[in-house]
Amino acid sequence: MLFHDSLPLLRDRDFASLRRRGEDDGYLFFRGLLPEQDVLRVRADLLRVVENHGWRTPGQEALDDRIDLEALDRIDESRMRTDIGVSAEAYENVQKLQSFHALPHHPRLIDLYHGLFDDEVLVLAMKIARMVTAHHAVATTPPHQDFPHIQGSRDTWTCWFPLGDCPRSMGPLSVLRGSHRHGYIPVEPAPGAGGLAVRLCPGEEQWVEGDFHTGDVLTFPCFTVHKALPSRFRDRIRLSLDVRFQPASDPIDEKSLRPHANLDWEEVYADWTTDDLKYYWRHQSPTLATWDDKYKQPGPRIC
């Protein structure tokens, strides 16, 4: 099943009809939300980390995204954000990124979202960027729900969007339509991001794809089930970001105000050339939650 390109309802200002297909399907899919010259401005950003590095095929033009798998397979497995793709130092480097940043405050996500919670917006100042490679020690992301990871408000939206174009070949994000109404699943340890998967019951089928264009926006609410595709390609890098939205009103637990790296917030602002994002959340005052563990227990599942 391929995604329903939701842009013509944003287009119109209907979020009534917006919300109606969240509530039924457990995702929303906008083709060409972001402006194209956005999203590659960061791509390029990324892609700079990784020729630093020495991954980087050589001779490739600026936006290619090749890379030398012999040369990146050599990072012991203790040095590597394997829930990421490369190495920690490398993803400091990201998230040391002002243009990373900030991408995720692009007016056009704020206004989406404005109109879908019906209240201020809150970004989660904990964002990811997955840099996936084929290094011996990285597996496909599992079918997973984001809730138990990052808790605080129920009403939680991620964000998925590649950094550049995005076929299924390449192992985008794939959702179960509907799996949002279940709830908390149960979870089972799994190898990939996360290090926990659902536990689905037979006949659970219903996943939704497509292929992505820069500028595609996936969204969804925190229950619902997704997974990543796996690549086909070993010697490419697929770059994607990770952003949670929240009504800024609800409650947000204190882990998502803090860097997706082993970093301080003044080690990420120390090159940044402008100060308007800088600790952004704190003007809204937001309400604090308590972290519950047993999310991220194993547990069964009636089916």
Ligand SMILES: O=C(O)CCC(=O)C(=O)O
Second form
Amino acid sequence: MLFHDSLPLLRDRDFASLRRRGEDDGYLFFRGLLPEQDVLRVRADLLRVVENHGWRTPGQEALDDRIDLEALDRIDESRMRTDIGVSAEAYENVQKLQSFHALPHHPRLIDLYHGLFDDEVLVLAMKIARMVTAHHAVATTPPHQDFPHIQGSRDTWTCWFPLGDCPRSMGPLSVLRGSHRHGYIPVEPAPGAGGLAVRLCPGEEQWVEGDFHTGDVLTFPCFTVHKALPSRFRDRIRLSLDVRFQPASDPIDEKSLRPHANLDWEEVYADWTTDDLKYYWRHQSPTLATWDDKYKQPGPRIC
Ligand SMILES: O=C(O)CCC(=O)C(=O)O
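Okay, that was the form predicted alone. Show me the form predicted in complex with the named molecule next.
The next block holds the full complex; its first chain is the one shown before.
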């Protein structure tokens, strides 16, 4: 089944219908929500990091996602961020990019979540870039829910978008339609980002997918089961962002206010040219939630 485009409803500012569709399907997909140039600027910045680490040919066209897999594959697993797809050092350099942190605050995204929540929006400070490669230690993201990993508000929505065209052959996300209605689903260990997979029951097969173009956005609540499709290309890097949004009045886990790397915020901010987004969440005085490890413990599922 292919994604249903909800951009016409957003253009009509019909948030009641968008909320209803989100409740029915467990996802919303928007064709061309973000301006291409804004997305491609971040793509170029990430590819520059990839180039600086020697995994591209120097002088390669700025937006070209082909990589030197042989060079990347020489990196020992212990130095890899296998949940991301490149080395920990490269990922730290991405986490320091102002453009990467700024894009999720795009007015079109804030407007969308403001309408969905009918509340002030809190963008979780922990923002994630995936730089998925065919490195030998990297596995395709398994079917999972975000709630065990993020916790905090049960009204958190994940926003996933590729930094460039990402047809199904390149391994974008796919969602299990209606799966959010089950609430929390017990997990088991699995290879791939997050290290946990939900236990699916026979018949839970309504996977929805699509070819993404630059600017397309997929969003879903934190109980929707989703996974990545496998990439057919060993010599290309799949670049995407996943960022979370919640009503500002809801509690948030403290981890979501930290960088998604072994860095503190001052290290992240070291080369930023403006201050407006530094510690922005402090102005919203978020309430802290209590983390519960039980959601990450493997458990049985009765089908
Ligand atoms: O991009 C991926 O492969 C994983 C992203 C994901 O699972 C998420 O956004 O929750």
